[in-house]
Amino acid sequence: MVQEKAIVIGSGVAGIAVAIRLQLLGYAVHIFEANHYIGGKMSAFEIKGFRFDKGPSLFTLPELVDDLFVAADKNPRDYFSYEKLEKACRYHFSDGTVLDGFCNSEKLAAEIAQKTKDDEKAVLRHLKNCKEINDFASPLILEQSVEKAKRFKKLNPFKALKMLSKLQLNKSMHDVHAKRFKDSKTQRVFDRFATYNGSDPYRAPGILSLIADLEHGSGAYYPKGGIYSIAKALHKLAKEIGVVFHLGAAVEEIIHESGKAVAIKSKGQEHQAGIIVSNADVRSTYQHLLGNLPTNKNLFKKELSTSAMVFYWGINRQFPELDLHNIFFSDDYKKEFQELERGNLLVDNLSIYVNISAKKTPSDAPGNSENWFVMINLPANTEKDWRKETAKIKKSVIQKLENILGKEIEQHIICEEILDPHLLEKNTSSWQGALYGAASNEMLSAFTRHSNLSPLENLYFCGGSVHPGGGIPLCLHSAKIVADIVANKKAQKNA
């Protein structure tokens, strides 16, 4: 019997986990990216003998990765591993506080009691809440296609308040830390999970507050040789059970007829399949893969995700006050993310983020050095002049983090590369840089993002700019949903 044919427009982390399942479906699989390297914004690179994670770099819910490897019968401790962290990330002010962020509630609660105004009981009670939240909205929302997660509106009004006074729709995350902790600095721990997606904290619902229990409830954990391993993995599998990569092979076209996909276009050649699944960012696949095709107009006007730019530093020294997580808050929060909105950039108030592999893999950096990957959030526009900027940018980071861990910087940084959001763009098709494609920063932000569906039979849509949204475990979530909606369609064709 012939195998019918499916097509994986880019080799990110969901779209390698869709193309596994559409394998094990019974699919003969196709991988087609754009980049000679496998992983999309998941990728890695070396320079000067120091190793570095490009894209993402915190890693929980790992049995989401592990799914997979279960699906294929296959032990997922023969191709890649992990280990628990003690504390999820280091939290540095101004003032000199540090503050860590343990992965266990009563350990976060007691360091949070001791170095701020905020006593244990509000801690705990916040995680309490949080997990409630997790456990009530995955299921609802996370896991399964947004066109079921809306018959949550379709309730009946006294169900639908109970629902909505737990999920917390109708206040910004914000307004919810702002109400149970008194000191900042803790209010800035809890709202800072909202940068996860990308969103503000001041403005997005009060649902995403559970992304502190993945954290803090479930728990972060590290990749043994980094983040990238995970992506690596997830290619050995693919190819053992016969998924074919094709790379440096960017898709042109989505070729359709009589509102059904039928084809891609690379190279100029066409390859025709009964399953096409975009793992490229949603608005770009509407703009150059499906110029022919109406666009849905209200994507194209939805408030787009932050972007970033990296410094991805070799430093020829060792800062043992750092742990491999860090964040060096601005002082003014509000502010920052008020300027975010406009467009603008502030310089002078900005967060900082430092994830540091090397203090886990000791091998990602050469003796008595460390590899910093050193991140600051801003808006998603690929019209102003990044390169230009650069040098301001960078001046700032390095002030602040010197003005914060009482050492000089800069005289240790040996080596360099810069990614901004021109380069996120045109190395990974996220739209004007954006990260994770639309912000959620609407009260029903959860059930507008675009659908895994499209307008064209046969065609889908996985990743982080679309249901659920970004980071690896919600874009796992998005390969699984995909996966499930071509086989309950095949079982129904089939029967």
Ligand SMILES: Cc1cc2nc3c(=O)[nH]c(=O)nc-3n(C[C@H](O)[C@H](O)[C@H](O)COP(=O)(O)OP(=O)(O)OC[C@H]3O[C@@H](n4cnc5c(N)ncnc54)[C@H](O)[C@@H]3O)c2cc1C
Contents of the next structure:
Amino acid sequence: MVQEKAIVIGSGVAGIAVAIRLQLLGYAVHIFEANHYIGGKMSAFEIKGFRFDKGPSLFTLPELVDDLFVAADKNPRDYFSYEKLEKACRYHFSDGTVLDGFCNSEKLAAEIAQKTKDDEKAVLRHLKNCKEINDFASPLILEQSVEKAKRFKKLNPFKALKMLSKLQLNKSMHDVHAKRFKDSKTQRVFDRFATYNGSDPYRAPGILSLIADLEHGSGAYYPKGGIYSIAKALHKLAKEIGVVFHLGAAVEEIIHESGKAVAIKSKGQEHQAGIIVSNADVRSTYQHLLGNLPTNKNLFKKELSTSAMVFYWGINRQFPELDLHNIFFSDDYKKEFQELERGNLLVDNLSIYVNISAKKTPSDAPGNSENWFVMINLPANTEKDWRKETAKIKKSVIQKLENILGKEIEQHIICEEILDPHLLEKNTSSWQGALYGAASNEMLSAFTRHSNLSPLENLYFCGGSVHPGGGIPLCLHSAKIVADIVANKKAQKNA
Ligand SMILES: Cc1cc2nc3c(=O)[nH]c(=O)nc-3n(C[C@H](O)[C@H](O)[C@H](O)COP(=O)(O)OP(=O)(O)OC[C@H]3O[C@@H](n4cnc5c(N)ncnc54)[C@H](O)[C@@H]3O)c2cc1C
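Previous: the form predicted on its own; requested now: the form predicted in complex with this ligand:
Following is the full complex, with the preceding chain placed first.
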């Protein structure tokens, strides 16, 4: 029997995942990727012997990656492995307090009780609540299509209200944390989970507190060899089961007839397919590939998640006081987010994230050196020329790190690369350089991301800019949701 062809536009983590799932459903899958490398935001590079993961660094829910290998009847451990971290993150405050974000709840509660004004019971109660919300909300919202998730609206008003109050949609994340914790340090530790999807803890609904359960309930993990090993492993699996990769092959157009997507155009040539999945940012897909469809104006009006500036530094010494993941908090977290909301950046009030994969993979940095991935939040906006601000931002970042660590840093930077919103948009087509598509700052954001369905029959969306959201775990959910929709349609057709 001739296999029906499916085309995936983009080889981000969700693109490769959906390609694997469609190939397993019996389609002959072709991935068209604009870059000459796979992985999209999840890519890697080397400078002067230092290896860097370019985008994601924090890894949770590894079982979602394993699931792809299991689905293909393979042993995931033959492709990639990971270890559970004892500490998800080390938090640094300007008064010199260093707080370890242990993955184990009891250890975290004891650490917070020792370093802040909050007690163990408050932390344990909070983590228990985060787990309850996660257990309740994940299958309901994150693991199924937005169309199914929205069915809660059809519940009777009493049930719907009960559900809304359970999900803490009517309070901000910060309100939830401020009610439960006295100390602004504890509040910041839990507020910062809003940044996992580029949102603002002072506006994002309380439901997002559940993200803490990922690190402190299920745990944070480190994939052996760094995050890029995930993309490499999925690439290997995809090729083994027959997915064909076309690299350096940007898609120029999605061709449709009578409301049906029928082909794509790449390098001026048409390629027909029964199923087309866009893993490219949904806004870029509408703007650049579906230009002849009426534009979905609401989509473009939605607030975007944050973007970032990342400094990749080769550092010619080691810093034992730093862990794999570190956050240096700003003193006025609220102000930092207020400025981001206004599209600004207060360079003297930045929170800084430092990831050093060489702490786990020493070969990522030569000799006694370290590879620093230093990231700050920026508004998603490529109309503003952030490159003009780079020197100012860098100076402020170095000053802050030097002040808190009490050590010289600048003189130890021996090589550097920089990522900014413009490059992010150029390299991955992420609209305005947003890391996670739309922000989740509204009460019902979880139900209002762009669907995995499109206005065209046979065209689907999957990846961080659509339902259920950005970040590796949600991207993998989106790939499964799309494959499930396609499988159901196929079953109906064959029935
Ligand atoms: C700096 C940074 C830090 C992050 N940190 C974390 C983290 O710690 N943990 C976490 O879980 N997540 C993190 N994320 C988010 C995470 O990386 C993304 O949510 C995820 O990788 C997005 O994957 P995706 O499948 O949606 O596609 P993307 O990675 O966005 O890839 C889309 C692909 O489509 C291709 N494409 C676009 N248009 C076309 C076209 N016309 N033709 C052909 N190909 C096209 C692009 O070239 C790209 O390869 C981070 C992201 C960044 C940038």
